[in-house]
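Take a look at this single chain in structure tokens; it is the form predicted alone.
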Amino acid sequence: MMRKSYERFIVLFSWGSFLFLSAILLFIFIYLVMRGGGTIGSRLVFGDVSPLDALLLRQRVFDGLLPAIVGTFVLVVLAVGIALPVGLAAGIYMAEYASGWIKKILSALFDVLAGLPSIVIGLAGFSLTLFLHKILPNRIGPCLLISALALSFLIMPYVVRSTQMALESIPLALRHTAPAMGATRLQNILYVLLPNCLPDILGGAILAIGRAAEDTAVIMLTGVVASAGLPRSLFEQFEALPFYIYYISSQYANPEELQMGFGAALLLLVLCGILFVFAFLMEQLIQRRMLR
């Protein structure tokens, strides 16, 4: 008796708990619709320029956000693209080869790396600047590429965690059946063990790219600015949305200016709501793939 009754309040408690947070998103986002919901439209996004001309690169958009949605997306597919495979291999290594007090030295540090205030990161990616910037000098200075590596130093711990975990999660005998048949390491790991817990790598990976996509302290100081324009080359100044966001509601000079600042939050949630999205269609389709 007395265990049912444990169990019915974990069950209702963790019921609470779900319908609690679900509540607070909605709030959320039902206010964010009530306060910048009027300012979505054609005129957020390409400001006085034509659309047509604004796409295609006939005129530059100066009081719209485009240059901020395409610098914010550039920005995450290169943080991406470069923590994931770096974490990957970096999860592979903990998992599959390291031990003893390598392990754990590397595992602290993994910990250290993931519990980093993002300011420090910015910090160290601004420091990387000055440096480069003192041996090229007029070369290279603040730049997306810049804020990519930063930004990706400060998503790799979840791509490294969420791998190493979904590869020592998989039961000995699925890991012991390709060595049993003369398989090495190495092709148990490429061919048995990653198709294996890809959907749970892509689960990290999900996670990193909203990690990406919301950060400000990073991208302050290594690159971005209010109004750099469209991204042109790796190597030049860039706007992002969350930058846009901080610098309209600390700085905005009246209500209309603020909703603006609501509506681009909202274009935010949007571009990461794509993104979510594309990277669960993409699992699907590697599950799909898997099955067949």
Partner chain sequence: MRLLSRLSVTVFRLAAFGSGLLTIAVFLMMLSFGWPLLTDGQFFTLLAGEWNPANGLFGIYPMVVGSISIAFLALLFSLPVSLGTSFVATVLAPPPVRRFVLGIIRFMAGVPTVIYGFVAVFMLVPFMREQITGGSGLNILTAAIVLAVLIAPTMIVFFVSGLKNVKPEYCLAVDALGARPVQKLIFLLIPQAWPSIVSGIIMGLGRAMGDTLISLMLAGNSIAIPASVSDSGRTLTAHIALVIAADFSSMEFKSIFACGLVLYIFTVIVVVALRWVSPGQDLRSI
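Instead of the form predicted alone shown above, give the structure for the form predicted together with its partner chain, please.
Single chain only below; no partners, no other molecules.
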């Protein structure tokens, strides 16, 4: 009898835990929809400016989220654009070439990098800015480029990891086919191995995009500001969606601004939801291929 009751407790507690977490997720979503759902519309993004004028850069948007959305978009594209090729190359090296203690040390370093708090990466980016500022006076301050560089550094371990894992899990039969027919090692990697783990790499890239899109701590130290307009140059400061949400939560000037903060939060949540669906589809693809 004793036994049964503690078993029952564990079962109940476990289900309770899961329901609790799901309830929080559901609550956040419903709360944001209730408070911010009404703001979703072209006014939220474009303010008082007509969408066409805003998109054609004929008029600047002041009371809308467009600069923050575009800022985040450009930032993510830049950061992933830097991290993807470098991470891919590093991942290939780790899986196909590195061995022995070099591999051990490198993978320990990538682990440390993956574990570093984003604020530390941001601090490093900021130090880099100060350093560049000293050697190139009045050229470089905190800006979009520095943020993108720091952010790419933050997300690179994910790309390295997914590439390395995917390459290492390719079955030996497939791995040896092309070399047996006279292909070089590079040809084998480029034409056989890499295409074969494309979905895994894409999965890693999506994870990286998600991290880059949601990060606030890195950009807070390296160039994001509350008011900058659409990004036009790599050497200027910029706006970003997560920072905007943080900024509004601590210092909204009036109810309308707070309203926009809720709209922005809902928008960001939906964007991350879309990314999640993509990642999910990618995974289905991988699994189907594995079954085949």
